[in-house]
Amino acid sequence: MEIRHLTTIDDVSNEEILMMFDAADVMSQHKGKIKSKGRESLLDICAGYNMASLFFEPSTRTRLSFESAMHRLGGDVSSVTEAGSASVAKGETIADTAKIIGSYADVIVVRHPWEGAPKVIADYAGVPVINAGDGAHQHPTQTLTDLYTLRKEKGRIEGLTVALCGDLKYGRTVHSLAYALARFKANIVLISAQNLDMPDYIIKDLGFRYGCHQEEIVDVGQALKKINSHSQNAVRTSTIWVLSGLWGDFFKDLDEIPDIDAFYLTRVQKERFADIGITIEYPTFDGKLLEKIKADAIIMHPLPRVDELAYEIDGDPRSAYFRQAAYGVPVRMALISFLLSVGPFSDFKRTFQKPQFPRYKNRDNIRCGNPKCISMQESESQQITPEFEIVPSDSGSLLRCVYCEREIECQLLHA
């Protein structure tokens, strides 16, 4: 059977997502419980299975909540918490890595400051790997908690109006938040703090990909117009408005919010940060703002918080953040069974295909640029050689890094 992996959002279709989620609402009532070694298992339906839990960057919900999820299910855990621990510190590449690990586990969750690390791990482990987050380029789980986040609380995710806020550019978890609710039609609302702007290239890979209608808005007035003027409308194609860099006035020149169903915040990413004193201009999500948007709207955040959200909302039925968190396990328990195609995905036929575009063959010596890419770091270049896609675009024909989807504008020489 083809080994399944989750290192993007686009590794797995609606359909499957759907099912999965599915399966989390079963396996969040806990249903099906059983006896296992002496205590009380939720479904055992992974005993004798191992999980390798890899973080190299620091975590508590992400890994705690696949570890839960894991035990839940009546599989082991095997963990590594630091870089330190692991061999990697010793000079050992990723790939070598990936291939111990996968003698060793029988699924394996990977978080790696580098991008485009969990598809190395992938394509030498020989066992379903899952992507916990590598560096700002994409945090696949945390996405599909956050849509189950949105069915769950919303009823439904198609034709919602969902705001990005805050750190647009280093955020992770709104880059594959964007590509997953461009996909099941929802409108987005990118409101940027300065400087922080969402990366153009996904910007318009959204557009090319998805066919979603776009509006830049130089100013939060007229955000207030053209959002609640589609919702009136009941448009149901896709719409992108970018507001660039106004997250600081948003909330506070406006008397009243748009018709936003959900307010996804974000804390600014100094970690990744090349100057780390750089000072942002950040709102604090408190009482006062919450008593602008509409009555049956959500405020959503991947946590940790550190400033953009005030306790004093914490009580507030509209605050979905913890409830957010809490959906993560019956999540990561239906993505684990999924992969392992175990339980309720013991017969499901798969019959999904990732796209693929053409290989570039790179006669040129063209890398990345990227400096956080896998496939840019001295250390991993004896197995990992920089490679890319011909993705096309409204602007012609472009080259997307396989490893960390970035985009770069050159003269294709050599097909």
Second form
Amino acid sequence: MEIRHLTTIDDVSNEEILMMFDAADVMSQHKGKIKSKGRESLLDICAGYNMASLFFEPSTRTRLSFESAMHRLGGDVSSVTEAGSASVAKGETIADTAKIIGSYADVIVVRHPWEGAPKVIADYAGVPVINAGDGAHQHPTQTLTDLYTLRKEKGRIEGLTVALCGDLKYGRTVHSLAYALARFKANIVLISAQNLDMPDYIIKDLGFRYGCHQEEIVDVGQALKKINSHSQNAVRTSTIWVLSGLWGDFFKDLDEIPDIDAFYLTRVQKERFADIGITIEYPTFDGKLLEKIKADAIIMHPLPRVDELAYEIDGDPRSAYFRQAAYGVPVRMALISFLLSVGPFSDFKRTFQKPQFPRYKNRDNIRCGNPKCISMQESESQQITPEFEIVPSDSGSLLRCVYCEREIECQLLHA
Ligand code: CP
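Could I have the structure of this protein in the form predicted in complex with phosphoric acid mono(formamide)ester (CP), to go alongside the form predicted alone above?
Okay, now the whole complex, with that chain kicking things off.
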């Protein structure tokens, strides 16, 4: 059987996501100890399976919810919780590490600072690989949890208007979430902090791949009119409003907040800033701001929070972020079961094919220009060849790195 991975949110179809959510609904009922009497219960469907949990960056929610999910399914877990405790610290390549761990484990969960590292592990491990966050690229299991939260709290995803707020440049959760929301035909309001805009290549891609209508918004008053008029006219096309650098002003300049169903807040990802010197105006979402939003809107956050979310709003029923974090366990239980084809997925016929684009191999010594991409790391260069997809764009076609998925800024190795 074909091995399936979750290295980006594109690796699973909408239909598969919804099936996982149905399974998560059932699994969330089974939190306690195994109670089966000779009968296979949901909670021992992974008995005999081992999950390798490789975290080369800090994590509380993702690592522990994965490990808790595997334990609740009756499986075992082997963990690496620090880069320094694995043999990569002695100079072992990611590809070699993948081959070794793939011979010990049945499924691998990996978080790594290099963008595209989970894809390399998937290429070499021979077992399903799950991306638990790679640099500023994607965090697809957070996205599954976010979509599940929307479905649980709002009853649907399609047609909702979701504002992604704050650091949209380095926040990997909002990158994979934007793709998923567009695929599920939700409307997206991108309200970035100054200097922290959603990368252009993602915004263009959303328009091109999912036909989202896109509008640049120059001030918050215009945002109010446009978003409310869209919602009153019940427009079916998914729309993306881009409010570049306006997160600092959004609540300050508006008494009435547009018709937004969910605010997805992010912290400033200071650890990913190349130029530490910049100052960023970043509001704290507090009780005063909460008073301005719709009575049935929800506040989401992948957590951890720093200063952008005041503790005083935790008790408000619209503050969904702790429930969101808790949903991570049943969602990850369903994902592990799906990738291992066990329990509710044991008879599942896999028909989904990830969209494939023609490949452009490195015949002209072109490399991805992203210094955080795994294909740019000297230590990995003997096993990883830079490789690109030729993807259609407004201007004809462009090259996209298969590892970090950025459009390349061409960099010639040899003149
Ligand atoms: N949301 C999230 O990825 O949290 P952790 O960094 O704690 O895993």
